[in-house]
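Below sits a lone chain in structure tokens, taken as the form predicted on its own.
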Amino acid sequence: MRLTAAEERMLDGGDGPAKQKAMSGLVQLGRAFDAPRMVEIGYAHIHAGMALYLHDVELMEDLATMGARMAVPSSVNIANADTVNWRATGAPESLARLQQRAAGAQHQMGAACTFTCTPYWAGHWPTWNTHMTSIESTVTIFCNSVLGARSNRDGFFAVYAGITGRYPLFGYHLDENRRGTHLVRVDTPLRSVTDYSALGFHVGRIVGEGVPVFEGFTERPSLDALDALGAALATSGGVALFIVPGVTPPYATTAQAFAGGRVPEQAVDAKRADLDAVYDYFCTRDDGVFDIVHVGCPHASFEEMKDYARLIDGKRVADGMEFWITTSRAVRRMAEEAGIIRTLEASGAKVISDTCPISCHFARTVSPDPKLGVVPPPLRSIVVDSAKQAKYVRDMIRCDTLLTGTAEAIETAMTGRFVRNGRAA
């Protein structure tokens, strides 16, 4: 693999020791795909430092402690409490002081402490051909196929890399791999960003880690659409780049999106029993039981969170129901100076930040530090609006779930009876 000369003096440590042990693990993880040389990213997405995992905050206050700096402009991903307001989700004080020495190292490091999904809500916003890393695979699909920017589904590297301002050059930052390798012919009509989501899911498993390309969209897609739908493609397959031709960069047919070979004459179909087959299999208490409605997973857009308040203005959340909306603190910041939280917390919601059902203490699949005090409620199930959360809430918390539209959801929350998503006549 070869290296630059700056490259070469991280390497051997003249740049310090916490670079030469980024530039370490990036050049044996280029040499593990046969790399043959690195680029310079222009923006990093990196790990929070996860306070329900055993030493993983420490791990990043050593790396801040020795000298770390992000490289390049840097924001941080979702984490396991909100900070501020950890008492609305029952979050114990011991599990929320731990996460915030992990704001301090990434403060020390020079990252924004956004703790979110989706960060290009919060101004992170790479542009075409912009080569970046991202240890969030929602981060990924989103910047790869509807922002053009270069970047692979990376776990810890991306904090190397953010601190090296380099990355091996392999997978999606290469043209040959930016290419579709499945059509996919819509053949139904969206009517919601759920819908976006259950498509996604739908499709996921059925191409794998493969490069869907999408015709039949009856309208553009909106960037929540483009997000739901990316964020469930890479929860059922290992997606991580979707060619939409007309808002996928720099693709305008479906042609160029096969880069020239032939287009599939094979397309995978999605129709609506296909939808509608992703709402049954995450439907899964007949009784409709459940004991948290929640949307914003993604985390929620502004443009999402003034629907959010549209649907409930003057509305109240039926006694005894609990209903979440998860957001970064960038939006609710937003949302905040705009009028809309007031609104949302008149009705008896709980705006959250900074984590979400499936990142915070209800999961189940970790075992903290028992000095922690962390014991997860016994929740039979959950109301939501994104495939993705369903997934994870099934796989993390181990409970049941129930799929359904956001403005039925939040029908729900405001009426305590569980309304499933409309079906098509």
Second form
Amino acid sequence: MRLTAAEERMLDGGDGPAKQKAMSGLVQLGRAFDAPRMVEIGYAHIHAGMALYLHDVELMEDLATMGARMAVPSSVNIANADTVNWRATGAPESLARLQQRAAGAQHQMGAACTFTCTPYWAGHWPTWNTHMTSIESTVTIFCNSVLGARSNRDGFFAVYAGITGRYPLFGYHLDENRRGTHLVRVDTPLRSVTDYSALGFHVGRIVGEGVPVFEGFTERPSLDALDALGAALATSGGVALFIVPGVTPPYATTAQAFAGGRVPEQAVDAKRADLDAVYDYFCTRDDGVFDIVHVGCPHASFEEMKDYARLIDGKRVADGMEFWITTSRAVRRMAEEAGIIRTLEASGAKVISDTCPISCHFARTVSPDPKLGVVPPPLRSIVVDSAKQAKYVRDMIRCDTLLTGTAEAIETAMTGRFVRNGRAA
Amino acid sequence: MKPPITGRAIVEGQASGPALFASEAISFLGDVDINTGQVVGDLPSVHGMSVKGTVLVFPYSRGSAGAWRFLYQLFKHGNHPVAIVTRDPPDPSVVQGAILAGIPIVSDIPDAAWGNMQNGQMLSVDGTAGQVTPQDDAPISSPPQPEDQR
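The form predicted together with the partner chain, contrasted with the form predicted on its own above:
Everything in the complex follows now, all chains and molecules, and the chain you saw is the first one.
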């Protein structure tokens, strides 16, 4: 791998032990994937330090102590606890305190403590051709597909990239990998953001790690719809980039999205029955028994917070029902100032930031440090409006799910009876 | 000692252990229990076996951006494989987890050698040189190579 003088100095320890450790890891990663050189990045979405995992917070503290500082604008991914309002989720104080320690390390390193999987709603908005890195697959696919930035699906090394301002040149940083591999023909009107989530889950299962190119939307998808589509594609498949011609930079037409303009003759079909099949797949428990209704995966935007308030429309959450709305602390603050949080909370909803059900209930499958005293909650089933949340609730916290549209999920919370997708009043 | 099998150096370092050979793709997110090291996923060839202390051999990794975390957690719980050998290069996230945990990886093992690997066979893995060396007389073979490629 060819390194610049500045990169060689980092590798040799001339810029301190943190940059040396980070550059050494990045060089190994680059060699493994035949990267010819590093690129300068403009943005990093990094690890939160997950309090539930053994010695995970120390990973961030150690780097901060070694003198690591973020060389580029950086945001921080979702955490294992609402670091302000942890009691609302049933988390013990010990867990919240440990998560707060991670925030201390982030502050020391100069990363913005966004604690969200949707940092773009908090102002981190990389632009066309910005090389970047992200530990969160939802951020990777949104930034690649909606903003035209260049990101791989990274893990912990997003932190190393942030510290050095460098990333090895491979994968979705290269033009040749940013071309369509599958044509998808959408053959049904999409009625809700959750329909985009179901569409993404359906298509991700078929295209795997490919790059799907979408045709047939009857209108330009909203930013929230594009967010939901990407999150689901990145969950059922390993998709890092999707292309909607006219939306995804720089592709104006379907032909441009495929190398040499060669549009595949065979298309992946997405019909109403395919979306219905995704809803059915995630309704794993049909006896109407559930403990939490959850919306806000990925973390809700300000627009979605407004939607929730409109859909609640002065009603009250049914007795004995938990209704969770998850969002970032930045959006929460804006919604607070707009009077939206007051409206939501007046219904009995819990507005939770920094975390979400799949992040704060991992205790079921991860072995947290016994000293934390984390007890897995006795959950039977969770009602969700996101295929991503559904998949990880089912597979990682091993809990049943009921997937439905946002309006239906809110009606479920207000009536206490599960409302299937498409049946909202 | 048998001659080394030459593959591709992915993560540097050296380690030896008995081979645990999975014929299916592995996802570190969900297929292996970090508390016990046991394979709990739907992998008939190795289901119920422990990856702890083994040279874990599998064809390729199934994608998840969270794979690094579970490999690192296996290491923190002391239940990690000492080395990994794959047919195809593993996902970037697996590579990142292995670098964090100090687990050497060699990939791109030639097909002829792949077919002969067996459970329990002692393997030495050199992730810096990109070589896997069988430590006993178990039937593992390296394809003949012209001198100039050695």
